[in-house]
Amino acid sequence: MTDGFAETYGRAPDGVWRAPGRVNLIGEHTDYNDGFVLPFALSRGVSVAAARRDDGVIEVRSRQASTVVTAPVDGPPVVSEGWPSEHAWAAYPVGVARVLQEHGTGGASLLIDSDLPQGAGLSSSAALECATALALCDLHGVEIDRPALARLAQRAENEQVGMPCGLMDQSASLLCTAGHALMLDCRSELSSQVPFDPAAAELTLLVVDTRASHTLTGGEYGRRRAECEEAASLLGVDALRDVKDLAGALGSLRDPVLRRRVQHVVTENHRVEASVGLLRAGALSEFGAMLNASHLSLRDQFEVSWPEADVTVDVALRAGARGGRMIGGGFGGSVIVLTPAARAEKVRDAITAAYEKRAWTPPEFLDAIPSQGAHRLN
């Protein structure tokens, strides 16, 4: 990255920062409902080499894109400016710069590199936001604690990019530690580290990129959030996290779609809390049942799964996996599969064969080792 930055900008960077992607073990579509999530950081992520600028400009280049974007730090929401589609990736770092300038940061020249597959549901956008946020704070001597920085990065995605995401992805990228998952209460923003070491239990957690790319800035994700907010309003609660009597809530809602959304969110929160108990007790083998229940709920109640995800989970279970589920916002992306380590190769082969049989693009398998959160490399 240092040499590449020098070749690009004609000077050495002031530093290089890296933020990881994430896998959410369980707790999907609960974050914006003030609920609970349980993500961990991947070893793959986004690196940002950066140098300070004092002209109020942020210049962004990427090794994965041919375009160069230069924009004033002090500007309107990116989503309102009508950028061409080839510049869409740059809305994330520019959006972060525009939010953070309110806290004392300024311009910078950035070179971005990533080994996270885009559209795989592994939160490459949040990793880009968090690496940029760390870089800008360090370059301009601004100190913001990590929970607050996660909130600012989320705000950048909400306001600047127009994606109504919750807090989970940015918190995972900034707060996770190696060998642990992060139990995060998205209302209080309190978090704790939960030991997560599948290898010690002779298990393997596979991340299967189904190669069905998703785009969450489209209407379906926002529609799900709006449905949850409507249901909460009808039930007289601040958020679906506050529903205590699920049967009563379902009985009071006339709209079958809203009933399904409520059932998923409420039961998914329960599954997160139960999963934390299993992991703390070292009962990882039993955790597979939680994954299966989560996937069925996301498929049938929240209706965000997709054919490749459903086939991946079904085939993995038939090949001897303990559990599996889609991850991310849905409509494409990745699946996680928990399998005995001795059967991991058989599970991978079975999934690959199922894709070949259906003439689908072959899946990709990624490592899923709980890793370090965002940090400065040099």
The other form holds:
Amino acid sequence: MTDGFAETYGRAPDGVWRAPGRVNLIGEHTDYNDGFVLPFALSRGVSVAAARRDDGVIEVRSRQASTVVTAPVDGPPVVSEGWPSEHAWAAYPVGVARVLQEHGTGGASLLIDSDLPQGAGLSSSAALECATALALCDLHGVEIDRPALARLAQRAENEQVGMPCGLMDQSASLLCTAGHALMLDCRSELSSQVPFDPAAAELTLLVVDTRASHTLTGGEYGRRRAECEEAASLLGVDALRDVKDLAGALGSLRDPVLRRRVQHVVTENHRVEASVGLLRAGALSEFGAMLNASHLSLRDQFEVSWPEADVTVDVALRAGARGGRMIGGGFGGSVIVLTPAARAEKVRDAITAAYEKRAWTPPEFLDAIPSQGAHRLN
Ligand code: GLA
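Requested next: the structure of the form predicted in complex with alpha-D-galactopyranose (GLA) (the form predicted on its own having been shown above).
Okay, now the whole complex, with that chain kicking things off.
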């Protein structure tokens, strides 16, 4: 990174920062309903080599893109500027710079490198935001605690990029620790570290990139969020997190679509809490049932799954896995599968064969080692 930066900018960077992507164990589409999530950080992520600038300009280059984007840090929301689509990736770092400059940061020259597949539902956008945010704070001597920084990175994605995401991905990238999943209450923003070590229980967690790529700036995510907000308002609660009597709520909603959305969010929150209990008790193999229930709920009630995800879960279970589910926003991306370690190879082979049979792009299997959150490399 340092050499690449010197070749590009003709000087050494002031430092290199790295932020990971994430896998969410359970708690999907709960974050923007003030609920619970349980992500862990991947070893893959985004690195940003950066040098401070004092001219109020942010210049961004990426090893994964040929375009160079130079923009003032005090401009309007990026989304309002009508950037050409080949600059879309740069909206994340520039958006972060624009949000953070209100808190005292300034310009920088950045070189970005990523080993996270994009559109795989592993939060490459949040990793880019968080690595940039840490770099800008360090370069300009601004101290913001990590939960607050996660909020600001989320705000950048909401206001600058125009994607109405919740708080999970940025929190995962900034707050996760190695060997743990992060139990985050998205209302209070309180979090705790939950030990997660499948190997100790002779289990393997597979992360399967289904290669059906998603774009969450598309309308479906926003529509789900709006449906949840509408249901909460009809039920007279601040957020679906507050629904205590599910049967009563379902009975009072007329719209079957809203009923399905409520059913998912309320039960998914319970599944996160139950899962944390199981993990803390060391009952990891029981956790497989939670994954299966979550997948069915996302497929049938929240309606965000996609064919490759359904087939992956189905085939994995038939090959002896304990559980599996789609992760992330949906409509493409990745699936997790929890399997006895002794069967992991058989499960992988069965998934690969199922894709081959359908003439789908072969899936990719990624390491799922709960890793440390964002940090400075040098
Ligand atoms: C995306 C969003 C998150 C969260 C998930 C669904 O990853 O960025 O905030 O809503 O979808 O759980």
